[in-house]
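Only one chain is shown below, in structure tokens, and it's the form predicted alone.
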Amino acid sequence: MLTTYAYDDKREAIEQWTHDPCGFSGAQGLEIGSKAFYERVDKNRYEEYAPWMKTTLEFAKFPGKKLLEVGFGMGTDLFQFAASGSIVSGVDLSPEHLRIASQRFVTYGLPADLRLADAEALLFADGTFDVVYTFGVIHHTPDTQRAVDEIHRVLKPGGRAIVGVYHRYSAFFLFSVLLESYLLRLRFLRESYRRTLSRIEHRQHSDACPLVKVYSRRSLRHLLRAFRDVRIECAHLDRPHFGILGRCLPEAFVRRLESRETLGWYLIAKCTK
């Protein structure tokens, strides 16, 4: 019989990303805080992992605008906005994320207001920001609706939100996580569904069990119902996302599927308040 645990979701998140900072594995062996470290992190994220990110996530679109990132990680994406002229602020739960991200902005001489804070209780007045960006974050917090409501609150009227979450009907979730990992490898006999989903996050230096949620287009749109305009895109599909079935799929076929924006791992909502 499987043992049922009562998890402190936010404590698990702090443990996860304090011991294994988001994106750190792509730059192991380099001195944290050095330009070589941050350049390697960028190369891993924007060239090797997801070349679509810089364009799709609109890093260069908001010069002179006040922009908040909810869950800034090592500051990788937030730095792209800042380098393009945005006036940036950010919040994150992990002290290690805060340390590494702060050092990045110091190293490159760019200003940023970075704070240790909770996505469900943003430390800013109503209508503070022109843009709020959050990617791969709010599906880890227990009250995701509250986090979305906070994003809406701190945006100015007419402000823009860019929200990225994991996609329930992606090839990665359906084939690699559910079919191969959970069912064919019989993980359901040894561990909880939550533990299996937590393995989606890179984990090397702790046994944390972060909360992981996945969303359909419909459920994401419901989360964002307070916004007057919501457009949802789907991105990031690779052959390994199909699990063992991926070995039989031609790369050209996978690329055609990706262009249809149906089976990608991320749903990205672009919203107007």
Ligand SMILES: C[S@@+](CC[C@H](N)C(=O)[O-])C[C@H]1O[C@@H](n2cnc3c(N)ncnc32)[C@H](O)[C@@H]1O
Contents of the next structure:
Amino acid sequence: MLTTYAYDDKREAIEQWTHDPCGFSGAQGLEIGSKAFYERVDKNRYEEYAPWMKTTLEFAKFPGKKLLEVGFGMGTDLFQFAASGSIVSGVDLSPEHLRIASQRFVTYGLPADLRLADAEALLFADGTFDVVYTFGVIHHTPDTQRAVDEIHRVLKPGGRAIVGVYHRYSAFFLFSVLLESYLLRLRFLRESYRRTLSRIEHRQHSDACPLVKVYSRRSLRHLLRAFRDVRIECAHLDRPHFGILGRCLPEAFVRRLESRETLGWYLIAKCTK
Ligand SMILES: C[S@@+](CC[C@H](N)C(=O)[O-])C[C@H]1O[C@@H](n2cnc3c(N)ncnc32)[C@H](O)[C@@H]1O
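Next up, the form predicted together with the ligand. The previous block was the form predicted alone.
Following is the full complex, with the preceding chain placed first.
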């Protein structure tokens, strides 16, 4: 008999990122709160994992603007905006992330208004922000449409939203997760689809099963339909994303696909209210 589990999605998210903070693994062994720790986190994220991020995600474009990050994690990206002169606020569900991110702003002496709050019920008045940024977050919350509606609500008219989600039609999802992990390794015989997808999130210290959803360009555009203008970019493609097949693919071919914004793991929507 098949057993189905009812998950409390928000509790699973807190469980996941309390025990394994997002982006922490590259800086293991360093003291949280020390500059060495945050420098290692940055190096891992912006030089090793995703060198495209700093420009694509527009960290330096909003000096003097009021910016909210929804789901700030360890505060890594939010700190980039703040260091470029944005006036930053942030919300996250995880008390551990709040602690690590707050410590970062204290360590470097930059101001930030960081709060424990739910993306689906933002604590701010309508039209508060010039920019709302969220990367790798709203696909983990059960009512993603509600989170998007909240982002739209707290933006000023003419404000900008930058929204990053996982891409369904990516090499990583199709080849590594679905084909290799779920089907060829026969995971579908012993665990749920949800559990296999949850393994996308690095997990070492808990048995959490965070909700993971993936979006096509079309479904993302539908979520964002309240915005006046939406442009969607696609980024992040590497040979290992193709699983065992990747070994046979020439690097130049993969780079060409990436430059054509095909099969990348992230969809990034840039929206105007
Ligand atoms: C994969 S991490 C991404 C963190 C950060 N944006 C980054 O890119 O490093 C997902 C984050 O979303 C947060 N999160 C998940 N659901 C949330 C919700 N409903 N409201 C606020 N934060 C949420 C988690 O606590 C976690 O910090």
